[in-house]
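One chain comes next, on its own, written out as structure tokens in the form predicted alone.
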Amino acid sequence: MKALRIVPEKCTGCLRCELACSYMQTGAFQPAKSVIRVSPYEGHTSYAPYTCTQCDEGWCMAACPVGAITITAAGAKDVVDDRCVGCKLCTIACPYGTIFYDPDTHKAFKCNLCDGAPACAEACPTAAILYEDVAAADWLADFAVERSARLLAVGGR
């Protein structure tokens, strides 16, 4: 599986990222619409790009209620724009601000890792942002561990 990683030392502001991504939205290089934000830090002497973690939990795909957020070949969580109805639910639910509400279309609009080639990492020149191979999660483990554990202990009594 592979996800995006963001080393924020490595970025030195230079919004590349920002436009690359507008560029694969839109088809036109309109920062406001893309979905990686870079943002600066003690009065601009250092920066951290930040977008969708395509994390585990899917607030945003829990959120909506029309089912108008689903899982890509590439692993991301992608509106479904003929789906959307704009309600902004996926919005509020997103703790980490990174899925977005156009006013121009009436949608909602998040990272699609570009179907599997995320131009923010391509357009990075410092390798601030990188699409690497990650370990799968395996969150259940340590709890069926513990609950075996358990178990056991009762049924040993």
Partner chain sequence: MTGTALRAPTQARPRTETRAVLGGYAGKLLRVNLTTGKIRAEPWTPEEMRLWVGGVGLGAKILYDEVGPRVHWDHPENRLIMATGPLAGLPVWGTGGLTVVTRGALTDGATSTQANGFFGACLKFSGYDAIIIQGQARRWVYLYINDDVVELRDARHLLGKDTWECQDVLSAEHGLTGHQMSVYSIGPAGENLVRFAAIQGDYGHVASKNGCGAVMGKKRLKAVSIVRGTRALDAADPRGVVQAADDIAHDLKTDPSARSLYEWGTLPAVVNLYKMGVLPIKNYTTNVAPAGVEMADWEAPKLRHGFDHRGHQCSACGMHHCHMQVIPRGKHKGELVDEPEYEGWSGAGWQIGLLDKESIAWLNTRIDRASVDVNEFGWVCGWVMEGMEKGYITKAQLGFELRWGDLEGAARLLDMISHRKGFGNLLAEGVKVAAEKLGGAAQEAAIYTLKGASPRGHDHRGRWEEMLDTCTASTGTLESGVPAHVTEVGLPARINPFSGEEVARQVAGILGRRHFEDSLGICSFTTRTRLENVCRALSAATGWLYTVDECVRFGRRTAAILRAFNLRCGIGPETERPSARYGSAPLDGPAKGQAIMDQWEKMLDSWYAGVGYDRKTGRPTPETLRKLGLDWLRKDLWGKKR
The other form holds:
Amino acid sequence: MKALRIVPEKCTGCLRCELACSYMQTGAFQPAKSVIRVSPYEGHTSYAPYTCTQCDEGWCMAACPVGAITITAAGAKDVVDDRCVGCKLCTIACPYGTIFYDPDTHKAFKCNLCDGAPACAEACPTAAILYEDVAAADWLADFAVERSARLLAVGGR
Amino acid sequence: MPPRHLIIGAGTAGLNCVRTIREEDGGASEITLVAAERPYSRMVLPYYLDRSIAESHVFTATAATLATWKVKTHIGRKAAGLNPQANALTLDDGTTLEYDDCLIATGSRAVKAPVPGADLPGVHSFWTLEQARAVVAGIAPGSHVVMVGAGFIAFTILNSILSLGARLTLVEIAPRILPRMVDDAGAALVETWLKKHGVKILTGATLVRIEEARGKQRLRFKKGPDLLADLLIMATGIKPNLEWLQGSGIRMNHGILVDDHLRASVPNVYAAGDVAEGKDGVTGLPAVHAIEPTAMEHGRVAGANMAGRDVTYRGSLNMNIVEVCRLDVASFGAWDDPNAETFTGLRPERSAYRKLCWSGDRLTGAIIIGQAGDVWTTNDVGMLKGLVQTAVRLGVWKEYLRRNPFDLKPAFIASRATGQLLPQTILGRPSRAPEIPTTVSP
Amino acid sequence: MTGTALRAPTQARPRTETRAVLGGYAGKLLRVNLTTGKIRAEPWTPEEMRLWVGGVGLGAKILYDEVGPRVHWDHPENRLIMATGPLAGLPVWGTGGLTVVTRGALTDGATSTQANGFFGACLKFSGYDAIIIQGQARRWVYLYINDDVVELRDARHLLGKDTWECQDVLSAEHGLTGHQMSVYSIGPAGENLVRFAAIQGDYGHVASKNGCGAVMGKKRLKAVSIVRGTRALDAADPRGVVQAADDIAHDLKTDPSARSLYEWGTLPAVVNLYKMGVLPIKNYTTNVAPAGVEMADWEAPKLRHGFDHRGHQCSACGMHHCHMQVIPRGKHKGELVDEPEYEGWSGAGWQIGLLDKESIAWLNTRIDRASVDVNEFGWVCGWVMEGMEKGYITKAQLGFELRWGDLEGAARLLDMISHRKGFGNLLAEGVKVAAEKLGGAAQEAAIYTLKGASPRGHDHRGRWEEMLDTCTASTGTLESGVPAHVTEVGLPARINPFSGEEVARQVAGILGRRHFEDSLGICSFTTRTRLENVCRALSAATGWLYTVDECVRFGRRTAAILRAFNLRCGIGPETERPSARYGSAPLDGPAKGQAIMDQWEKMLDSWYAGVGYDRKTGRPTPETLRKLGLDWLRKDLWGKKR
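Output block for the form predicted together with its partner chain, input the form predicted alone:
Zooming out: every chain and molecule, the one shown earlier first.
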């Protein structure tokens, strides 16, 4: 099964993936509704995108009281809008922080790998997001450790 | 002869148990389900109340689904007595059901504050579908709704009441709202927010009597003026349904004491959900976590073990989340541990609050409050859960979080929590999509 | 916390959210009155959007309508317009764009100056296309925008902080990091009304021209901070926007004229411009590198080499242009800086005789952090260094010795200027005022235009089109800019760079293109593609059929309004000349002996004919106004009779 592989060293923090993702999610450009989120490291000097790993447990899916989260052909856990009531249980069940609640639609939403053609990977101008035949892994930890030494040394911001 | 599983209760714990047994055995065993009501999800009743879903949407396992799953049912029947020596359950109509193993998942019920007048017909609870129907029928635009008890249950229907156009007053005997979900500082922030959104709040208010007043309810207090309610909801707590187990010999404290396989103290009996007192994953001590995620995990672990697997439960994590007027309020683990070292951060102008509770350099509990539209709140809700769940050592990041309690993400990532979480599963295998049990072979 | 909430969120569960009426636009302008504390959102119509587009187009119209001739740059009723445009926030590269329009402090005339980062994107996602700031706060405030919550907040705790510190503090106060909040602020130079103070934002992006930072300082507005908004931006044809964006990106990556910019940002300009005699060295006293300096060491890869550098791009940008870097050695080892642009290498480097790369990188960021325009700093500092070398500025005047290439001295001068200390108080008026005050040989050596505007960081004696453009522009800086694909607007691809008339025809012929780019909320580097592609992106965003003809006409309309504004302010054609040194003939180097002033009058004749302005009065002719759809301006410029 293909998965999103993040190469954090290549990210420049342009947030174009968020625009592409939100367009796929909502039909408009609205990074607040993006399910890939670029976050800063070392204050404001380094960036890396972060999104759902489609983990084996599927904490969100198991937690849903109405069975509104299911597994797609692309192997993604996906929210079925017609079933979701917006109770937010999935958002506290997910220990990665990668399922979201939309206060406008009252639905949960998350990465569904765009049915096998992730928009974020297509939009990234520096190939920091790849869609490949790899197992889910922690792509960011080493980078975050390296890019935090300085921050911690100087005592925060 | 195939094993006979008996599931008592068709709430979240019971149905997850059924589903898991079927995931494991593909239909090889006999399952009998006893349920006082047609199975539905209590979690979704607030959305039935605000009419964003139809009543049909609340039902979880229809008769057809249960038939597909090859489950025999006794719907509308209550368990009346358990005889573990005889491996037999007696129902309220006198029927006796024998089992090879059984799950007690009879859940809990709402209790009203013991004040005169609480049993008047106009005083509602909001717990069961039946009670929800009564409340739905009783709220009209402009009507004045009073909720007694400003805890989690009340908060789950707060948005619904407002969206129906009702005026709302919250009455709480404690000096502040949400006494069992957030700390003082968090409660103050939520209170300010709710008042800004037009909710009236009376804290430290001791209700002494409720009277019928020409179709309305008059609330009389120890101090201060009366309140006149068009509709009164008592959200003053819940209690596990355990009375029917008197004399069964099952060890109970606040709930049925269960081991790390969800087994009760007598053979062939498991317990799950609100009635079970199992391991708290943070403290390691027995605790009743009457919350949906615990019921789900209990049910799944019990089901896997009943189906013959050997699954050890790592313990449940106390957690709650509620959104009121677009403000997210969530807490995890031992957020109220008086002995824990705590860091807090308050950003009143963004209505944001964080509390982090520590044991050494591990997170044991947390509170997070922030605007639901605030993109970064939800990320952090999940990450806080992950940090408490994994109990990863945060090392140097602890000091960083003391100064920057809102900048959780780099700490989460750099502490390698993701790597610890990826192999974690409740059942020791990938979870299946909810549709899977419908493929049980006839 | 003081302030006025624009609109408190009242509805518990709104079912729908407000969307902009026209794709690409947020649909509202935010008007902030610092005197009264009143803040309101003003909708604007699709017709207005097509006419004024955004950025400098919108800003010019507001400036002309609202700032009268007696409202000088430091008058409370001056407007500070921070505008973005219809492409900001969309996935076209470099679309965090900000255009600042105001009556600026150096020329006391119109200003159009750009920066990027995430300002434009954050503003649009908050629901606004532009901010119009007027009045003067009684005490220092900053503007806070978080969707509907727009407030003026106490900024006293931010006073004295440089621009990076200001962003650090505001981010920490709000519990936000990185691009979660865009902050544009002024440092000490803006607070102290230095006439070439800039507005700096998002760690390294600067709207630097014509003292817009002094205008902000005069208003006692320390910063504008915008939380990355949560609103949706629609496009009429979102796929079309993405396709146009991809085509532009392809062009930038493969077009020989844009490709080095894609890979190295503006770094290659150091060597490329040196080869043309356009790199300013030691205040235009030479165009030859000192003995022992290998220009090969100043190629782009060498300028990046050794620094621990990290991409720090603007909204949706795929260029390898902006970077953060850590200084690898020397006194400032370990300090975080913004990688210098070409103009940093020139203004904080070659122009002041400083050729140590780590030192330039450090000084360049200090200049940004103080909110000083790096070009004018270079012209001032280089002028003082030359003056001290030649003896017409003394140690007694300055308070210390300042020699070519003296890093610590330059930093000290920066501090004196930023805080208007001692001789710095005069220098803070800009090199033109300081030189005119000293007169004589000192005045002869200063680089400026008679209008007061700072030339960009080049030696324009080898690049005549920019000297002519700088002198005739109404924006306080380059107005036509570097032509990207001139054949698109019917101009010859190549001309003789030292033929005044050919140069002037080129500058006049391209007029309007830059105004168009600067109205879109996009970077001028990511529009180095065919205009047709940019028009296509705009059309897909808005649903218009926007042609190259319309974009040039729109740009020229904007240029004419800015010119009319300046004429009303009393800034006429007599100011359209370089200073003695600025217009001198180079003494050595590739452009040695090329004397622009010999051809100056002919160049102006040709330029005026090309743009359709009256040579004598400087006014756009009635015929030009008619063609541009500016008949309403005719009365103002020519009186009722014509």
